[in-house]
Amino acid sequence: MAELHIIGQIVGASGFPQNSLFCKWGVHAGGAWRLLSGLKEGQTQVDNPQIGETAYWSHPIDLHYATKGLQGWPKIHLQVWHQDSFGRCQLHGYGYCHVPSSPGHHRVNCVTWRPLGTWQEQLAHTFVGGGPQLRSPDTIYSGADRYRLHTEAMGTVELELGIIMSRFDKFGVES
């Protein structure tokens, strides 16, 4: 069987309308791949930063994954929360990214997204919070009822991954 290390962190996210943000994060991968360690879903912390935009916090991904097919290749899917000061959480944005496909160190950019709602949701969220949601997270990185959705446009996360691959020639993948 060929196997996949992924190692690397999620360091921050910016562009993001409000700060103190934290991040909840999975990665999902096709039915011929079997994680053999690691934790495939998880949460940072909050992040509130003093100066600037960007929300940093570097926490460590590290996965080890083997598979007999290429097809179904791990994505990492984010959501990112923003905390307010009462402690309530809304949602601030979606975003999905395949992992790397070649091995080495990698910088990726996750651009993330929220649904709108009706312009009766869009002004309760205005004066309220909160906001609509998906009911299903799948929909983030499956596609399948992604384009009827309307949303607009949210920050960027950034990943630093390290990709480790073995015995991936067996299946015609030169790395």
Contents of the next structure:
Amino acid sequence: MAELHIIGQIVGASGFPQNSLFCKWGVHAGGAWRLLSGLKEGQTQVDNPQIGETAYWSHPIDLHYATKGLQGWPKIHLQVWHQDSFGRCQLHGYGYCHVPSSPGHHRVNCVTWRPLGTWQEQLAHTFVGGGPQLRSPDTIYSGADRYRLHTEAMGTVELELGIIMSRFDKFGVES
Amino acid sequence: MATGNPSVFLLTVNGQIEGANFPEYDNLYCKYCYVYGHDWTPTSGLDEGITQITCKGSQSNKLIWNFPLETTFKSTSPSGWPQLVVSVYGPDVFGNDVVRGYGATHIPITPELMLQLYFLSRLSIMYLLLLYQAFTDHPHVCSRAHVETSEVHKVITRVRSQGFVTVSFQIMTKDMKKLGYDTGTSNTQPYSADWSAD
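Having gone through the form predicted on its own, I am curious about the other one (the form predicted in complex with its partner chain); can you provide its structure?
What follows is the whole complex; the chain from before opens it.
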């Protein structure tokens, strides 16, 4: 079995309309992949930056996968939420990116989007916040159910990922 | 001499804690320690330490420590790759040392020179007694508790990121390829430390 190590961090987010952000993240891999160690989902702390506009989390990721095939290469999916001073949480974006498939150090910028509702919901959103959310987080990283979904562009999440691959060349994989 | 198959690989870290950029604070020092998984053991060098106290120069907001980090680890698996955890302390208005921020980052996995910027954050509200106990003066407990305190506690903590610490690393590994681990070569440019943000 070939093995993949993902060692890095979710650095932070920028380009969102408000700061005081946190991120719920998870890693999804296909059926041939088995997680040997590490947490495959989690939530960062809330950061309210004092300098600059970027919210920084520096949330560590350390995962060890074993696999029998290339299908279902792991994907990191993210939900960026905003928490206001009263403790209420509001969705600011969904995004996903594939884990890089070549060994080494990679800097990945993951773009995010937010679902838009009807014009009444958008009007309510400007006054009281809230807004539609996805029923199932699978849609973040799958293209199957996105027909006729209206969304709005939001900011970017920056990740730094170091990839270590083992025994992939024995199976003939070049990367 | 027969070269047996190695069962462990070594990771040597040569680096320095260069300095920090904290617009609001001065006269800071830094405690650092390494946090790593069960497969890892440090074989040489210091596992934790404390820097000198530095203050800003006359020209800019830069705080410079230039503190050396030289450590070697051995391990059987990359899981639990070491992280450097940094805590920055400075005096409050009464002269007592209070914590100004925490940060952590993984040691790089490729040998290129890496400048890592930490985004130091200070907890603004502490909800749990456990977290409060973690902020005692013992650097080991404090730093490990910060990193290893888990997903559960992180969920309810709010922080303010208020500065950067720049650490540069150069690493070397021995026998990782013999054990079958491919770490590739990095094709990214290192960060340029944003010292100009004064």
